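Next up: a single chain in C-alpha cells, the form predicted alone.
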Amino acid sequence: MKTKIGIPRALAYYAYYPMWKTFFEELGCEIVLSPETNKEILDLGVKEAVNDACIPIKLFHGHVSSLQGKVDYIFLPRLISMNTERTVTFCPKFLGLPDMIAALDTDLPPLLDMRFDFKKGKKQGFKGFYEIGKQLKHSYWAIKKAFQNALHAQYEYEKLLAQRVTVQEALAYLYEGKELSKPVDYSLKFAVLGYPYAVHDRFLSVDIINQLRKMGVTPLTADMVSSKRLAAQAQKLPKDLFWTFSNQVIRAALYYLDEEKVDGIIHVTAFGCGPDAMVDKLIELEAKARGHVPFISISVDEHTGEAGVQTRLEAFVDMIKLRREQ
C-alpha cells in the first residue's frame, strides 16, 4: 500500500508543486492534495490560526486541517531559500509554519518539516530531500534520482509559465490532462502582480485573472517572467529586498514597465502583510516615475467580496480605455 503524502493547496504550492509531486511519486508515494480554497477551508483556517495572521496563513491552516485523517504524512517544508541568492529568504511566517501547525490542538498525522535551503547550490538543497527520503526508508540512490527528476519537473513547469501560461492552466495541463488554449492577446495588457498564493488562489483573489479576461484585458503575472529576466531587473534597484516573493514581484514590475510597456499594473496584496506594504509602495513609485502608468492595489482578506473587486476592476479598465481615447 502506497504511503499517502498530504500537500496543502496553499502558499508555496503554486510555486513548487511540480517539484514536490515528482519527488514523492518517484519514491512510490501517493499525493493527496487538499481541495481548492473554499468557504469551509477559510472558516477552518480562521478558527485555527491566530487572529493577527494574514489571510494566506489562515487559509494554510484550513488546508492543513482539511487533510486530517486522509494521509499518512503532511508535507510542510521549512523553506529558507529555493535559489542561490545569499541575502534573500522567505517570509518569517514561512519559516515558522511547521511550528505553528505543530502547536495546533488537533490530531494531525506526522509532519515532514525538513529544512530546504539552496543558497549554496543543489548540493545543500538536496539535504532536505534526503532527510525526507530517509524518513520514508528509501536508499540514497533512489532519493538522489527522485531529486534530479524533481528539479527537471520544476524546470519544465517554469518554462511553461514563461510561455505566458497561468499557474492554474499549467497545473491543469500537467496533471489533469486539460489542453492549453492559445492565449488571446487583447488590446489592453495589465501586469497582475502579487505573491503567487494571492494571485493564483481563485477564491482569495476572487478569480481576478479570468475577470480581467472577460473585460478584454490580457493579464501578465510575475510567474511569466523567466528567472534570467528577473535577475536582470535587480540591477535597477539600489539593493535587494529580503524576501523571495517580494523580489520576484518588484522585479517583474520593472520588467513589465520597461520591457513590455503594459497599460496598467494591478497589485494583489494580502491585508496586514508587512513586506507587501513596502512592495506596494515601491511599485506605485516606479509606475509614477515611468510616465504615471496607471496603478491600483487590490487588498484581499477574509471579508473580500467579489462584487466589490469587480467594480474596482471595471472602473480601472474604463479609466484606462478613456485615457487611450484622449
Second form
Amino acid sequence: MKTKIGIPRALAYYAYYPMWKTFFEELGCEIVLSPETNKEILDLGVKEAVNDACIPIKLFHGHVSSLQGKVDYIFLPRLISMNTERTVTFCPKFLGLPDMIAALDTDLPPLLDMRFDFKKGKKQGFKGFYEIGKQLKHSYWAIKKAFQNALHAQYEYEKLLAQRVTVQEALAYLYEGKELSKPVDYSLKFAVLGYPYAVHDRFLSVDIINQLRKMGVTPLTADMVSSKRLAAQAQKLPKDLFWTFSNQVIRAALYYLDEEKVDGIIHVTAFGCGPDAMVDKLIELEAKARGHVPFISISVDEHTGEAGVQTRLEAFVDMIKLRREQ
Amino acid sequence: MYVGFPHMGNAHIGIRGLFKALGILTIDLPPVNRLTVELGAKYSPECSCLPFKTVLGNYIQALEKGADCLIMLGGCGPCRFGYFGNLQEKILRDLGYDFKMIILEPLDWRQTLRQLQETFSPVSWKQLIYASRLAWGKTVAADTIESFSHFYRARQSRPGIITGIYQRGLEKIDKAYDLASLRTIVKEVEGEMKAAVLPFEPEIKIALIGDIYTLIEPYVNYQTDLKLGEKGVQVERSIYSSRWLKENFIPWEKKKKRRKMLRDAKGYLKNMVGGHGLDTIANAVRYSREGFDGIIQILPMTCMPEIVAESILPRVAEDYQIPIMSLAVDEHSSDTGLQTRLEAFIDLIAQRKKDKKDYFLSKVHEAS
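Form predicted in complex with its partner chain, following the form predicted alone:
Following is the full complex, with the preceding chain placed first.
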C-alpha cells in the first residue's frame, strides 16, 4: 500500500505545489489534497488557530484539521528561503508554521516538517528534501532523482505561469487534464496583486479573477511576471523587503506601472497580514508618484461577502471607464 | 542641524547623552503620550504594529518642533522593524516634510558611516570614545535602577514611594556628565529604595516577556510593571535596552545568546522567526523552570513573530503547569480593560497557590 501524504491546500500550495507533488510521487507516495477552501474549513481554522493570527494562517489550520484521519503523514513546509538573495526570507509565520501546528491540542497524524532553504544554493536546499526522504525510508539516489525532477516540474510550472496563465488554470491543466482556455484580451488591463494564497484561493478572494473577467477586464497577477523581469525592478526600491512573496508583489507592481502601463491596480490583502501593511502603503505611494494610476486595496477576511467585493470592483471599473471617456 | 529620534522607555537618556557629548543638537520630546499615538496611527497603514505608529508619531512631533535630521535603526528582518525607517521616510515626504533621514544599517555599515561623516561635523576619536562610554554608562544606569524598582516596588512601605525615588534617579542620570557620578547615583538610589521597603517576601512573582518595544515603553503597555508592583507582585522583565544593545552589537554575545535561546526553546520552536519570537518562547521556558508563578506576554497587535510565539505558548503552559496570559496592545487598548485583566490574573495565581497549599496541608494531616 502506498504511503498517503496529506498536503493542505493553503498558503504556499499555490506557489510550490508542482514541486511537492512531483517529489512525493517520485518516491512512490500518494498525495491527498485537502478540499478547496469552504465554510467548514474556515470555521475549523478559526476554532483551532490563535485569535490574533491572520486569516490565511487560520485557513491553513482548517486545512490541516480537515486532513485528520485520512492520511499517514501531513506535509508541513517550513519555507526559509527559495532563492539566493541574502536578506530575503519568508513571513515569520511561514518560518514557524510546523511548530505552530505541532503545538495544537488535536491528535494529528505524524507531521513531515520539511525545510526549504535554498539560500546557499541547490546543495543546501537538497538537505531538507533528503531528511524527509530518509524519514520515508528511501535511498540517497532515489531522493536525489526525485529532487531533480521536482525542481524541473517547478520550473515548467513557472514557465507556464509566465505565459499569462492563472494559477488555478495552470494547476487544472497540469493535474486534472483540462485544456488551457485561450485568454481573451479586453481593452482594460488591471494588475491584480497580492500573495498567491490570497488572490488564487477562490473562497478567500471571492473569485476576484473571474469576477473581473466578467466585467470585461484582463486581470494580470504577480506570478505572470517572470522572475528575470522581477529582478530587474529591484533597484527601484531603497531596500529589498524581507519576504519573498512581498518582493514579488512590489516588484510586479513596479513592472506593471512602468513597463506594462496597466489601467489600474487592485491590491488583494488578507486582514491582519503583517508584511502587507508595508507593501500596501508602498504600492499606494509608488502609484501616486507615477501620475495617479488608480489604486484600490481590497482587504479580505472571514466575513467578506461576494456582493460587497463585487460592488467595490464595479465602482472601480466604472470610474476608470469614465476617466477614459473624458 | 537638529536631530530627532524616537523614544523607547528610558533609551532616550542614553541617546541624548551621546549626542550632547558629541556636540550635536537634539530635539527633546516629551515621553510618548496620547498625541504621539494618535498622530502616528493617523498616517500609518492600518495593520502596521503599534511600535511603527508610535515611532512615526514621534517623528512628526520632532519635525513639527524643528528637527531636520531623523535617526533610525535598520535591520534585516523578517520582523517589519528593519523596514520602518524606509517606509516612514516615504510617508513623511508624502506629507510634505523636508528632512534628512539616516538609517543605521547593520549589513551596510560602510555606507552608514559615510552618511554620518557627511552629516555631522568631524569629531575626534577621543571625543567619540568619551561620548559612547558616557552614553553606555547612562543606559546601563537607567536600566539598573529600573530593575531595582521592579524588585523593591513589591516590598514598598507605602504606595508610590519607590516610583518617586526611581523617577528622581532617572532625572539625575539624565543630568550626570561623568561615569563616576553615575555610579554614585545608582548606589544612592539603591540605598534610598532599601530604606523604603518592609522586610517581607512578595507572595507572587510574575515574568514579563514579549516584544521589546511593548515591554520597554511604559505608555504603550500601560505601565504593566508598575501596576503589578503596586499590587505587591514582584516583576521580572525579560529584556532591557542595554542588554539588547550588548547582544546585538557584540558578535560573540549575539552568537552565545542565539545558541542559548535555541537550546531553551528546544521542542517548541526550531528556528529563528525574527523579532523576539524565539526569545519569547525560550524565556517562557526558562522562567517556568525558575519557579515563577505566572508569565505575561505583551505583544503589539498583528506582530508576526509574537503571534507565532503566542500560538506555541499554550503548550509551554501545559507542560510546565504555569498560567500564561497574552496581552495584545494597539492604539485602541484601554487602561481599565488592562487593569481588570491583570487583577483577574493575579487573583487566579493567588487562588492556585492557596489551593496547592491547602492540598499539601491536607496530605500532611492525613499522614499524621
